[in-house]
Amino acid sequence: MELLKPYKLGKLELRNRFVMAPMTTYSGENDFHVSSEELLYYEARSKSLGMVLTAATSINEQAQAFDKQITLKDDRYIPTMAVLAKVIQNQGAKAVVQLHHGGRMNVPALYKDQSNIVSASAIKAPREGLATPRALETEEVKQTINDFVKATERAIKAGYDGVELHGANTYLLQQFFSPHSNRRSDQYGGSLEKRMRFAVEMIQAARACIEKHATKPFVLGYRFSPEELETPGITISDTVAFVKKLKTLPLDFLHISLGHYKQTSMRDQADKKPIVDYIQEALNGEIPLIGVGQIETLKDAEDALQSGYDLLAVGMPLIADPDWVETIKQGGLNKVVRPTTLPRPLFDRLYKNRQWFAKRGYTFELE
């Protein structure tokens, strides 16, 4: 079975094509170190995957978007993040840390000084409960790029096998690419090409850091969302142009964020062409693409592979079943979420939103 054969990603060899999707746990310690509950959570889910992407990991003091979010914002977090990397690797999976900055999506209650909620421009996100951000000055943009690079260096020192730059799901990197959130007039805003510049410079600087500091194979990836509903907002044509640029950069993989692996356009309901088709036409097989979105059964996984993805990221099925790969190999599927297999803050948050998950067939078992 192709899905279960080893796969070469950059200079890494993965034992199969299954990846744990980067899912926020809200379960770190109060001082943002990795908690013992999180270590158990990752350990249980790393046994049969090729690669694990960690929860979004903040890169500086302005980056924190969630309560109890793990971080690599300074050197004192290297030791506990190193424990997390080793826990994943000891189970046979490669450990890749997702580096993140929430930008204008940061929860305001986390910041005593609201001027630390920053973005490309001072444009509030069209969601309730968020603050109007402060636009980063040009020199602050450069410093933020450097903060991502320093976090990359810390990930290397912590023993990870790679980093993924989180450019999706409305967070800071996407905010620079989006014409809705980026109304800048300097070199980081305006034209489509200038809106790409923040990500382009970050990727180039992160690769230079890897070349300088990594002593073992270490991959660099970029996650992106293909569209926004806002007007103006990111369109598929914008993303196709961006992907064509990204594939020329020193990246080892791209990771698309979709609600379903065969998702079509949200902006144009008449367009029935799967977004993955647009992306793979732009990529032309030149760089591996991770797909995600309601891959729950072995049939789904095989179909997703045939649809044009090289690696498959899995989220909610792994939340419910730490042994998901082995379960689907036997033709089974477990959709019962149990508190005994999750950090308690994560379980409580999921349970609070159980009606949404019920639409996909998931149920929750209480103690």
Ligand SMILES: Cc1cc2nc3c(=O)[nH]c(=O)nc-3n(C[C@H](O)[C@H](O)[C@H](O)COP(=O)(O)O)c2cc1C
The other form holds:
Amino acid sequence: MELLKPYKLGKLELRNRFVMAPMTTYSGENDFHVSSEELLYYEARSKSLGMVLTAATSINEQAQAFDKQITLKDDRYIPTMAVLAKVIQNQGAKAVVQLHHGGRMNVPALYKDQSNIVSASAIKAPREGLATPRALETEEVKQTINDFVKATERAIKAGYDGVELHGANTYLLQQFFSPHSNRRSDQYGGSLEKRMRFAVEMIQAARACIEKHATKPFVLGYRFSPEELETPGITISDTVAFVKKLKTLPLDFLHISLGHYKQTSMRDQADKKPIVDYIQEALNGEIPLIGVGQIETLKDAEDALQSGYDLLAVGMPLIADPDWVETIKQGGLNKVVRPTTLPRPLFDRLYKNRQWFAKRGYTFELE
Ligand SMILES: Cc1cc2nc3c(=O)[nH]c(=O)nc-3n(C[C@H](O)[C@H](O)[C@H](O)COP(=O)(O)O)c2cc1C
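Output the structure of the form predicted together with the ligand; the preceding block shows the form predicted on its own.
And the full complex, kicking off with our chain again.
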């Protein structure tokens, strides 16, 4: 079966095409170091996957979006992040850190000084409980790119196999690409091309950093969301133009964030063409594409591979079942979320918001 055969991603050899989707755990230590509960959580899930994408990892003091979010904002986090890399790699999976800045999505309560909630422009996200961000000065934009690059260098020093730049799910990189949150008039906004510049410069600078510092294969990927609902907002046609640009850049993979791997447009309900078809027409197979979204059974996985993805990322099924790959190989599926296999803060958070998982048919077991 193609899915379970080794796959070459850039210069990395993955033992199969299954990837753990990046998932925030809310379970770091109070000082943002990786906790022992998180190490156990990743260890249990790494043993049959090709690659593990870590939880979103903050890159500077203005980046933190979640409580107890892990970080690479400073050299002093390298040793504990290195332990996480080793834990994943010891189980035979490649370890890739997702680098993240929350921008205007940052929870205000996490910031004493609200001027540290920043974005492309001073436009509040249309969600309750968030603050109006401060627009980054042009020099600060360059500094933020540099902070992503410094975090990439730390990921190399910590022994990771790559980084994924988190350009999806409404966070800072997406905020620069979005015509809703980016109303800038400097070189980082104003036209579609200029809205791409933040990501483009970051990718080029991260690659230069990898070439300078990496002593073993180290991949660079970019995650994106193809649309957003705001008006104005990112459309599929914007994303097609973006993907055409991205494929000219030194990336080893792209990762599309979708609720379902065969999802069609949210903005244009009459459009029945799966988004992956638009992306693949633009990509032309030139860069490997990771798909995600409701891949739960072996049949789903085979179908997703046929749909045009090269690697398959899996989220909720791995929350419920650390042995998900083995389970589906045997034709099973476990949709019960148990506290014994998750860091306690993660379990509590998911249980509190259990409607999210319930909509997908997951139930919760208490103790
Ligand atoms: C608990 C949880 C935390 C998540 N955190 C992140 C994250 O840190 N970064 C990210 O890009 N996506 C995050 N996601 C989205 C997942 O990566 C994935 O795209 C989504 O769950 C859909 O895949 P699934 O249907 O296999 O769950 C998170 C999802 C869940 C369930």
